[in-house]
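Given next, in C-alpha cells, is a single chain: the form predicted alone.
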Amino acid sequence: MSTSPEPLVFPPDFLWGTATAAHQIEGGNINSDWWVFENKGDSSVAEPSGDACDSYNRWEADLDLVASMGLQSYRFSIEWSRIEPEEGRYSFAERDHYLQICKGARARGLLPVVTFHHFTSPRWFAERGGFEWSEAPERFARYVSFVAETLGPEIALACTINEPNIVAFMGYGFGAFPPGIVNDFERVRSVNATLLEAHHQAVTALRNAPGVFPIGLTLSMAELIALDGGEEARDDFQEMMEDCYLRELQDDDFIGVQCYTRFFFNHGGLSLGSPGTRSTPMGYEFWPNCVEATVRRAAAMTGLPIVVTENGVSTTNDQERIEYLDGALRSLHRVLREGVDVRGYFCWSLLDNFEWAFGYQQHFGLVSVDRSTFVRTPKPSADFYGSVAKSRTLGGAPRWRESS
C-alpha cells in the first residue's frame, strides 16, 4: 500500500501567474518621485534603481520567460511618470508601449493583468503634495482614464493601486518610501483616505473606460498575532494598515492579496518575528502559512473573490525559494478546500530587481538577471513553480514544517 501523500490538485480555471512592478524591473524612470528619492544625497536608499532590468527594452524576452514556465498570466504595472511626466501632458508613445506588452502577452497565451500605480508617481504629482494634495484621485483618475481608453479591451485584470496602505505606511510613518516622513500617524491615516479615494474613481473610470475586465486593488497583509497584552496594539495596526481598507471594497470585482510573513505584537508593540524564529533576509519570519490567514481575512471581512496577486520570498538560497512555494501554496489549498474562493495566485517575483529602500541586495526572483549584462537565467524555483502550474497539482511530502 502507497503511503504517499495524497496530490493537492487546483481549479482547472485557476489563474497561475507571476508578478513585477515598472519601477523595479525598467530601469530610467527619471521623472518619477521615487528616481528623485533615491538619488538624494542623503538618502536611506541602499542604491539606486539605474537600469534595473533594463525591462523597458527587454519586455519580450521577459514574456517569453513567463510564457515558457507555462504559467496563464503575466502581471505588470504602468509607470504614470512615463505616461504624464508633465501635468496634463500626456504620451501617446507611452501609452502604445504598455498595450504592445498587453498584446505581447495575448500572443504568448497570457492573460494581462495591469496595475495602474505601484509606489511610484510622477514628479510634479509629488511637488503638489502627492496623496496629500486634494485633487490627487482626479488627477489619478484622469491619468487611469487616459491610458484605459486603449489598454481596456486587452487587460484581463486591473488592479487600480499596489499596497496603498504600504505608500501611506512607508512614506509618512517609517520614512522608507517618499516623502520620507517618520512617524506621522495622523498623516498615515489621511493619505489612507485618499488613496482609498482615488482607488473609487479609478474604478469608475475604468468601467467607463472600453472593455470588460475585474477591478480591485491590491492590499498588504500579514498574519498578525497578539502575544499577551498586545490586543491593543495588535488591533490598531490592524485597522490602520488593513480594516479601513477591507471595509469599504465591497463595490469591488476582487480584493487583490499580498502577504509574505506574520507580525507579533506585545506591550511593546510590533515585532517581526519571536525568538527563535527562521528569518529570511529581508528580516522577516518565514511563515509561508500567512497565505490563508490573510486570505481568509479579507474573504470574511469583504466578501470579494480573491486573487492572491504577491506572495513570495527573498533568499539567495532557491531550494529555501521552493520550500517556501510549497508551504505557501499547501495554505492556500487549505483554503481552496474550505470553499473560499480564490481565483489565482501569482508568485513574486519574475526577476531579481530593485527592491526598493533595499536596492538589489534582496532576491526574490525566480529568475536572476545579470547586473552588466541583463542576461536573464531561470532557477530551479522557475521549473518547481511551472510545473504546478502546469499540471493544477503539487505533489510529494511537504517540504516545510512549522516546526522548522
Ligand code: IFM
Second form
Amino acid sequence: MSTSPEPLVFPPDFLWGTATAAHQIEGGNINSDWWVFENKGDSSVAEPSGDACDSYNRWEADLDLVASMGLQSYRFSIEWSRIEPEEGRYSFAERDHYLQICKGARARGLLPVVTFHHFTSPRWFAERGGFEWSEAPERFARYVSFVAETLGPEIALACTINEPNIVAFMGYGFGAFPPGIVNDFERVRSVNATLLEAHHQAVTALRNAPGVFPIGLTLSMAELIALDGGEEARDDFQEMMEDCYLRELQDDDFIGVQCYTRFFFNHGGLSLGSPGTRSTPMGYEFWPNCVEATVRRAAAMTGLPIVVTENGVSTTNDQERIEYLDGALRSLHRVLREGVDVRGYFCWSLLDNFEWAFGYQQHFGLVSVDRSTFVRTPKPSADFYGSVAKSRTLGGAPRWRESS
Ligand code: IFM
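Switching forms now, from the form predicted alone to the form predicted in complex with this ligand, please provide the structure.
Complete assembly follows, chain above in first position.
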C-alpha cells in the first residue's frame, strides 16, 4: 500500500515572497549602462529591454498580484540611473516613485525588500569606469544615502548589491554584461574587491539612515562539485565567485543566497551539467536540490541568518516549474530541520521579464506578460506557490483537513 508523504510544515514566522529587478521589468531605463550595452550595433544581447513589462507604470498591478497570491513580501530594486541620471543630480520625483512602491506594498500587507543595485549602473558612472573607478564605492554609498533618507522607515530588509560576483564575472570574464570584456580574471578579482568595498560603505550609509532593518548583500551561488581531478578548478572558481565575499560579510545582518543549479568541475575546468542530466533553457541542469548545499555553505562560512533571496527555473512548461519549486522547497525544509537559520524564501520571479543577455527568451515568471498589451496572467505555479506560502505547508493533506 502506498502512503502519501508527510506534509512539510514551515516555521510560522518564515517569510514568503517573490522578487523582481528594475531593469528587467520597468522599461525605458535609457540612462543605464545596460541600455547602452543592449542597444549598440554589435550588441551580443538577444534583444533590447525596450518597454520590459512596463512595471514603471504598472507597479500597483504587480503588487496586487503578489498580495493576491497570499505572499508576505515583495523584493524589488531601485534603478540608480533614474535616481541620479547625471552625476550629482538627484531626482526627488524618482525617489518618491520608489517610496510610493514601498508604501503600496505595506498597504497591501507586503514587506518591502529593497535592492539598491541590481546589475545596472548609470551611464555616467560606467563612463568613469564603473566598479573599476576608485571613487565607485563612495559614489554608490552617496546614492544609497539619498534614497534611504525617505525610504528607510518603510524598508523591511535591504539588499545593497545583487550578485556582485555576477557583475564582475559576466562583465570582465565572460563578456555577457557591460563592459563586455572576456577572460580578464585579474580584473574580475579587482572588481570583486571594489564591489565588496561599495557594499561595506552602503551598509554604513544604511545604518546611518532613518529606519531599522536588516542589511545584507545577495550572492549568486551554486552547488559546486569536483569530479576526479577537478578539485583545483572547483576551488579556484569557488574562491573567485563565492568565498572572497562570504569571508568578508561577518558584520552584516543576513546573507541573501541565490541559487539555481549545480556545476561540475573536471581537470578541464567547469562543465554546466554532467552528461545525460536534464537541462533547462538557460543551459543549467534542472537541480532544485542546490538550495540545501548553497544555504549550508553560506551559513557555515558567514554564521549569518540566511534569506533565499532568489530561486526558480526558466521553463515554458509550468508543470516543470511546479516540480522545481516543490523540489527546492523540500531541499530548503531539510536545512531548516537541521537547524540552519533560514528566515525566508523569494521565488524568482514574479513576472516573465528581460533576462539580460537572453532578452525575453527565458521564462522565470509565476505570471506571464503579454509583450504588446502587458496584460499579466498568473500561471498554475503562482497558485501552487501561493498555497504553500498561505498554508506554510508543502504536500500532504491541506491544513484544514488535518484536524478533521
Ligand atoms: O534574472 C536573473 C536575476 O536578475 C539575477 N539572478 C539570476 C536571475 C535568473 O538568471
